[in-house]
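Read the single chain below, which is given as structure tokens and is the form predicted alone.
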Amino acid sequence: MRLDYPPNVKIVRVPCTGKVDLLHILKAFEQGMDGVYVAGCLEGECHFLRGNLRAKKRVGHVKRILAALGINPERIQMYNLSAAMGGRFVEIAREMTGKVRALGPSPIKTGKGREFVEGQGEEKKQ
């Protein structure tokens, strides 16, 4: 059976998410990225033991940043799932997708300035 999640979905593949760096996720919003979910094991599942829970922490790292630069921070996301879970993942690749259009294209892209008013937990009003 073949799963189609959107096209618009870009997979860069990592030995483990414990590779993924801050930067990494950071450049990607820099390249005109208007969302962007890392996809690890299942938390103490992961072979490497701890890269799942690193990149977590990563994720988390990167949303505090976001909200910093005015960014919505709900533009990243973090997903365990296991390799068996290809329908799972197609869900997911929906769902982000789906968020991210109701989010608009980045203020990075745009130009237009904030989007996210940092302590306030909500989106700024136009």
Given for the second form:
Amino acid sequence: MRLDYPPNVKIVRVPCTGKVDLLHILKAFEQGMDGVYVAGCLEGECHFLRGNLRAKKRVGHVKRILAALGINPERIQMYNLSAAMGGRFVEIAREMTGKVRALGPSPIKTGKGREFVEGQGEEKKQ
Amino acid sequence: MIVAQAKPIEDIVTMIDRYDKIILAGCKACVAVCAAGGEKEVGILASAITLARKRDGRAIEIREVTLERQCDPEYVEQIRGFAGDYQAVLSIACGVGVQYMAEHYKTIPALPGLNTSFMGGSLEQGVWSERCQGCGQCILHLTGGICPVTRCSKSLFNGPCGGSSKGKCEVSPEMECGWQLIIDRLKALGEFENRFTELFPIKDWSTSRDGGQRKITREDMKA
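Structure of the form predicted in complex with its partner chain (previous: the form predicted alone):
Now the full complex is given, and it begins with the chain already shown.
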């Protein structure tokens, strides 16, 4: 297919998204990633039956933790696509890169305080 | 087990605001089983605290430890070697663990990371429910194995009260009436008629929380 996706996307391979732990995601943010997304198989098509559904719940939990910490929960996303969807993979990589670029650098990296106020659902101007 | 749940992360961040070097202590007993204060939760909380601090441009050093139990002196003593190097201990054990930390380490504050909730069990994965209030005088043999102290909102001994409707308690439409459960169970066991011809006598609550702090001493076990 020879499709390009943004070079700033770093891929961490796991045997199944069911293996992705809360700590894996939190540590990525700790280390200064501006955004993280989990790319799992299509819902209902997990080889291990519920791996991607477990991942979805964990991503939801990380969203709640980030929101409570004043970090925009949009910085963590879950996407579902099959291994045969190369075009969609590129689309997602571009979409997520664009979304995170629009949010700007993570406050965890800049140390500039909260960027998000829980309940108001909108970013606080820095 | 003792069931607890995490305090809101921002409450914890505010609680430790003054400190830049803390011990985060988990417990491998009850709170690990109810997924609130075990090794896993220590890691997640440490990461969340680190994120909160980095967000504000402040560093924090967190020493993560998870003790076998925080309610036994020999395990609490395991952090003796390095406790003095830290400014506070944030314990995510139950209230007992936090107090043991405070009693053993006089010079540094012990802070609670959990809200200790009740003695209970799990209904399914991720759901826990209260079963015992530790009143000190068990009468489960008389009530079909269902505790009126815990399951009745008023802890009545000669229930149900007028707030019981269609098997539910007036406190909440989701809450079952403890006395309805007891009566249904005793009827199913064929024990209802002979058990409830007499009233329960007035309960002595001095063995419960009304009698001050409780203590058990087993002379046969003392060293």
